[in-house]
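What follows is a single chain, given as structure tokens, in the form predicted alone.
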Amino acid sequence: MWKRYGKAAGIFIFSMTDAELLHYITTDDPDEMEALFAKARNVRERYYGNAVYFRGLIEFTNCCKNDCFYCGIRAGGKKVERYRLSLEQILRCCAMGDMLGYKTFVLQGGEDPFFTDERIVEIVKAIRATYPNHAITLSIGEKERGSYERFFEAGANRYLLRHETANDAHYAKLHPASMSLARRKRCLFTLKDIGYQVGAGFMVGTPFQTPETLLEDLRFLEELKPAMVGIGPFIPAADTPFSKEAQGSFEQTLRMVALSRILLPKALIPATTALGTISSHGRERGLMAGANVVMPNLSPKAVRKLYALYDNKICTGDEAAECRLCMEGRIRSFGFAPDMRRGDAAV
């Protein structure tokens, strides 16, 4: 059902209708979707071959000044026990990456106001100072242009904002009245514009969610043509008011995630946490659907359960360095190749 309708910069395109799109998007035929998985792996393999990049999360603040309906950190959460690490922990992740082998450093956390610009810049550049060659990726939200410009010219490299959905009705059913999907598209291409490599992403499975706004999903991201692609199942988080929904389907996410590979080639792509968290295997059957990035956590083991965006997150209770050897051990047993380079998208 998918065409090659053409090749530009040594990019091989896939065109497929919204009607062969929809059909994927909600397929439960068997042999359909490994059909699917197997097409999303040949194209990955023709930019990647069988890596897969490991980056090191750091999970620096779990403080929030935004209500998201679905966050288990969001502002509302009376019974969320806050923290942030301080400059010096941070640096100490990083150390402790460094001598694991990483080569990238996330650094996500709620949209905090404690950390104001010149404390993102002053993180950014101290990490650059000491790790010139490696790259670093931020995961702080909406911001303005001169923020994002700040960080750039610190250090930072990449930065990552789920768009969580493309469709207006929807993203208000999710947020309140004081976000808006507008915005964050504007941040998502005022970061291109700047020169970060830009990740967007959304969950499969929020209350609301139809076919049709998973479609919208997939048309965003051709139009942005990000260079990281963040897809996990939706999965409840205590104390929100989407606590008792259903989460995302397992086999649903992973055909966005094959969806995505098909129709942005040269992204990366990560298997996420949230993906392993339903599923024993998750992570090792998202690279089997295209994905070619994991992200184990270098956060201090005693902040770990903290960082509850959803509920019975795994990997909470492992040191970093069991972190990594575990995930390069899983990975090997499913045919991949562990891959410690910084792992910049393919050009």
The other form holds:
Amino acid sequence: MWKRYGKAAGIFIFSMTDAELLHYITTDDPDEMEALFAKARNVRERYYGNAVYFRGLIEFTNCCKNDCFYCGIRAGGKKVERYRLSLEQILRCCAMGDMLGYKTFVLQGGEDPFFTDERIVEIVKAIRATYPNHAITLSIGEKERGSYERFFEAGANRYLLRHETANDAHYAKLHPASMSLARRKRCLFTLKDIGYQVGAGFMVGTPFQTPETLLEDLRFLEELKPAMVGIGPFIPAADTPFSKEAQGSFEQTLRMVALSRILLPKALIPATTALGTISSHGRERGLMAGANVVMPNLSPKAVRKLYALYDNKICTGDEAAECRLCMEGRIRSFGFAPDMRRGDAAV
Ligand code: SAH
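Output the structure of the form predicted in complex with S-adenosyl-L-homocysteine; the preceding block shows the form predicted alone.
What follows is the whole complex; the chain from before opens it.
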């Protein structure tokens, strides 16, 4: 099973063979799964106890120049009602978030050409000026090194860029030919090199995914060693090429969360909204499988429904304060403790 092969600078490092990983990627034996989740919880507890970090998510644009086949806000989605938040609206979201106790703001959006480097720098600087000690996380896709550097200098600390799949052929089946896995991976290594805390990750159950490609995802995470790992089930989105495909498996998503925790013990791993969308206590069960972060929504209620990456997304009708309280209650009922500190990766 999971063999501990060493201890470096206080970190326990676990190794698993390809055969072991493939076994746990696919097992549907309830006892084996529970053993896997218990192991992941145990690893998480060693570094983070039962604390769960809160990140305030601001979805500031649903305009996108890319045409990812799975995504509900892809450029080709002609029925999507597009929106952009103004700097003032973004700052109002931050003020609300700060009032609710958040110490991390995550700015996520499509790859929207309106938000030039200058505009992103302006936004990051404005947030940084008001909140000198908060973490600012960007999730705005693939950029040139110079752009990432400018955002970092302006005050951004973290960057989320899921690799989506670490297999070239699979990547090509999920994206148009203009996009490449090599470029996405390069972005991740560049971000890390600049000094960002970097988040990679992938969806579970995308069309053409196999246990072997999931194994490659785990091996890529081991290679990149990101501070954060975002994993959620694929959920079909209307008016996309994959609208008729099956959604990802809830249990398999939990297994991938648990395996990521075991392989990257200190990673910050969110229990994602997508996980909560396909099962009523999905996020709580994500925490029980080794996750330690939640990302409640801070976006203005008026635009929530429009940031529809996939169908039936939860929490689109609530105010930020309701999401904050609801999440706290959910977390506590499963024995976890909300932690409103900034929550950088454990060192
Ligand atoms: N433009 C940014 C943010 C993308 S949206 C970027 O390129 O990183 C954030 C994540 O939502 C994506 O990385 C993807 O993994 C996930 N996502 C998109 N469509 C989805 C779907 N149909 N089901 C589940 N997750 C989806």
